[in-house]
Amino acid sequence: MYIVVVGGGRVGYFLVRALFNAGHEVFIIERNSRRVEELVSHFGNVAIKGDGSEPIIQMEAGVARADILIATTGADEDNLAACQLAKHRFNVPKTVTLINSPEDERLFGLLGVDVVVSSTQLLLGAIEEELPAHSPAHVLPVQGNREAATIGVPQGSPVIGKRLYDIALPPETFIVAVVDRDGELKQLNEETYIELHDEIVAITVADQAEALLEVLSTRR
């Protein structure tokens, strides 16, 4: 498989090394002259200096016969331009890009980039694996100093198996709905029991949302 990588920085370097080790044919486009020299010294004559979003540079890199173009520069706009040029000018079957701003992910998808990898989301995912598990929570401001909070009940929550009546809620907090894992509303009364993966909808004051999350989702 012939793969063109735009951006020969640290990410690009280790990506290229892994692709070579996997038996692929790889070519690198890099703007920095010194970096190009380093890449050539490591991998041979498989790198050129230039802007990966320029047609003449992609032509020199043989993008027209590439199976994949991967953009790994530090500028999202440059990565997008390189991918669009490869896709629409040279008919590359698949384009892949690294993005730095998560807000760009949806836009890149709409503009035809096949695979968008968010460095921020990758980092957050790695961090979250090391943190205590909390349930998904969504908070929406409402009138006054109030917030509507929707919180899923995760494995290990201390409220599993408890009646609503027995749950010690933060001050000025009221549960207004409980939806079970099948999407059915539970009838609210003193005998309503909370089960794993129930979704609880509550109204609380703005400074109590975090306390409510602790009550409903902190593991035993």
Given for the second form:
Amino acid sequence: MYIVVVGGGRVGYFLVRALFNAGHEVFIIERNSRRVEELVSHFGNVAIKGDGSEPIIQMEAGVARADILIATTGADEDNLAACQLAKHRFNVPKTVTLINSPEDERLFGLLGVDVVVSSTQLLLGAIEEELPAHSPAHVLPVQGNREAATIGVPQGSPVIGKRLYDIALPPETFIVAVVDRDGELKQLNEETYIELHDEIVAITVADQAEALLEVLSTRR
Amino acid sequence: MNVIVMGCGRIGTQIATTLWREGHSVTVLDTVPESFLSLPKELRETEGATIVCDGILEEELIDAGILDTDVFVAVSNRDNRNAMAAQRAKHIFNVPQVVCRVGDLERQEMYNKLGLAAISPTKITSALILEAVFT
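In place of the form predicted alone, output the structure of the form predicted in complex with its partner chain.
After this comes the whole thing, all chains and molecules, with the earlier chain placed first.
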């Protein structure tokens, strides 16, 4: 396949190397002339200096015959512009981009970028995998040595899919509200089930807060 | 009307000043605080009328009042930033009227085809100059 990579920084460099090793034809567009020289000395004559969101540069790089364009610059607006140009001006079948700000995932998806890779989300995902799945809990002291806590239900939590009333809570602990991922308040009754990313608001006593967190969010 | 103008260069200044004089509520965004010096003193000193930011992040736009704005104009000197902010205003925040400045002609046409009102000063200025020379 012919793949054009916009941005020959660190991510771009290793990506290009992996793509070459996999037997693809690769071409790189990079703004910084010193990096272009480095890329050329490593990979041969497969890089040009220029702004990857300019039509004339994409033309030079042969984007018109590319199967995939991958944008890896550090600026989301430049990545978006490069993908949109490739897709709509040069009819590239597949555009892939790295994004730095996680909120851009939705916008880029709406605008037709085929694959959006969020470095922040990847890192967060890795952390969720590696660490005990305690999601952030916010705790407020309440009189009577009690605490009010809000706890997000993280991936892997044992209470996902469970009926609220079936959850074995620590002593003197009450769930007072459950808010779903869209911010809607759930009715608390026999039919209330806990789902991923629900936020649970509970009242507990100070020395049971940790136990509550354990019940709601520790991965089994 | 509520209007957000992103980019306080010559074009942004002109648009913001004109609309403000007509009585509209104007918020101007720019990354460089000194750029606001080109605005009329009274506008510049209005609470919340100028915000230092690049207009790229959602929260910056929300702080600028994008949820209540009628018009979003992206006229900074960076094409990509204008296009992204304008598309965010249009598709994420559903701002009724969105216009952006895109210097490059081909890309301006592309954005127009995608339903985004893009204006190229390059195209307009060169057309006017050609007209002045040949008529």
